[in-house]
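A single chain, nothing else alongside it, follows as C-alpha cells in the form predicted alone.
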Amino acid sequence: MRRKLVVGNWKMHGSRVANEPLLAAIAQGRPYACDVAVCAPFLYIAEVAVAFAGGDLRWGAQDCSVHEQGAYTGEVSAAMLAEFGCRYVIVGHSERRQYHQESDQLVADKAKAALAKGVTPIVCVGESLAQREAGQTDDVVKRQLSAVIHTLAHCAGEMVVAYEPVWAIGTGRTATPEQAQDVHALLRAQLHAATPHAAQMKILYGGSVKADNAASLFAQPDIDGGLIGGASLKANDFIAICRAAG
C-alpha cells in the first residue's frame, strides 16, 4: 500500500512574521500518518529547514533551473536546493507553464536536473477548462507526462506526479473524486507502460483541496495525497488535510 504524501505549495506567499507560527503549528501537529512536506519560496527554504529539523517533516522548492551553474541571473540550481536539504521540487506547475511559457520539454529537463542532484521532482500536469470542455483532458495530460517519461527514461519511477486541473486551481472549484480518479487512473496506466515501479509511485491531486473534501479525494484508489495551495497557508486547514490522508 502506498503511503500518502501531502505537500504544501505556498506559491508567492509568506513572510518572516507569518512563517514562524505556521511552521511551528505544523511541526507540533505531529505525528502524521502520511508524509508531509512544505515547498516554500526560495528565500524561506532555510526557515522551513530550521523549523522542521530533526523530525520527519520535509521541505522543498517551487521550481529549479535546468542549468547546474553559470551566468543565469535569478535562477536557482538543483544542487543549491540539495545543499539546503530539499527533498522535493515542484516542476511544471500550471502557473509556470502559463505565465513563464514553460514547455513540456523544459519541464522534463528540470525534472531530470533535480533527480541528478537527489531532489525528487513533483511533476505537475493538468488541463485548462477549455481543454476539458473540448474533451481533450486525456490527450493533454498524457502529452505532458510523456515528455517527462521519455526524458527521465529508466529514472521515471523516481518522480512524483501531481494532477492539477487548471480550472480548479485557486478557483474554489474542485474536480469530483470520480473525475480526479479517472485522470489518476489514466496517468497510472501510462506510468505502468513506462516503468516497472508505477504501482509504487505517488500521484497527487491538487486543485482547491480543502479540509472538507480531502478525505473523499484521498479515498480514491489512485490518489496518493495532495499538492495543497491556499489551504497550506492556514495551519488548522493544512493539518486537517494531513490528518485526512492518514
Ligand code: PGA
The other form holds:
Amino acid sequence: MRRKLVVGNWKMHGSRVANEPLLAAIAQGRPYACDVAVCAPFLYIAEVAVAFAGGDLRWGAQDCSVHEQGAYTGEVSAAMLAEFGCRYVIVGHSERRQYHQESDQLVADKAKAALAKGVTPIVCVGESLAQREAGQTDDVVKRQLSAVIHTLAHCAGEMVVAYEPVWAIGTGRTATPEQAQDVHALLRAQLHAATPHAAQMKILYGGSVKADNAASLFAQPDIDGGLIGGASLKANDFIAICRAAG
Ligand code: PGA
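Next, give the form predicted together with 2-phosphoglycolic acid, keeping in mind that what was shown is the form predicted alone.
The complete assembly is shown below, putting the previous chain first.
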C-alpha cells in the first residue's frame, strides 16, 4: 500500500499575520494518517519549518533554480531549500510553464537539481482545456513526463508526480474521479516502463480538490493524494482533505 500524501500549494498567498494561525491549526490537527506537507512562498519557508519542527509534517518550496549557485539574480537553489529542511519542491506547475515559459526540459532539469540535493521534486503535468477537447490529453502528459524520466534516468523512481489538468486549477471544475484515474493509470504505466519503483511512486491529483470531493478522488487506485491550492489556505478545509486521505 502506498501511503497517501497531501501537499498544500500556497502559491503567492500568505502573510505573517495569516500564516501563524493556519500553520498552528495544521500542526494541532496531528496525527494524520497520511503524509502532509506545505509548500509556501520562499520567504515563509523558515516560518513553516519552525511551526512544524519536531513532528512528522513536511514542508517545501514551489520552484527552484536549475543552477547550483552563481550570478542568477532572483533565483533560489535546491541547496538553499535543503538547508531549510525542505522535503519537497514543486516543479513544472502549469502557472510556471505558462507565465514563465518553462519548457519540459527546464522542468526536468529543475527536478534533477532538486534530487541532487536530496529534495524530492513534485513534478506537475497536465493538459489545457483546448488540448483535452482536441483529444490530446494522453500525448501531452506523456510528453511532459517523458522529459523528466529521461533526464532523471535511474533516479526517476524518486520523484513524486502530480497530475493537474490546467482546466481544473482554481476553476472549481474538478476532474471526475474516473477522468483523473484514467490519466493516473496512464502515467503509472509510463513509470513502470521506466523504473522498477513505479508501484511505490506517488501520483497526486491537483485541481479544485476540496473537502467534499477529496475522498472520492483519493479512493481511486492510482491516486495517491493531492496537491491542494485554494483549499490549503483554509485550515479546516485543508485538514478535512488530509483526513479524507487517511
Ligand atoms: P487549486 O490549485 O486547488 O486551487 O485548483 C491546485 C494547484 O494549482 O496546485
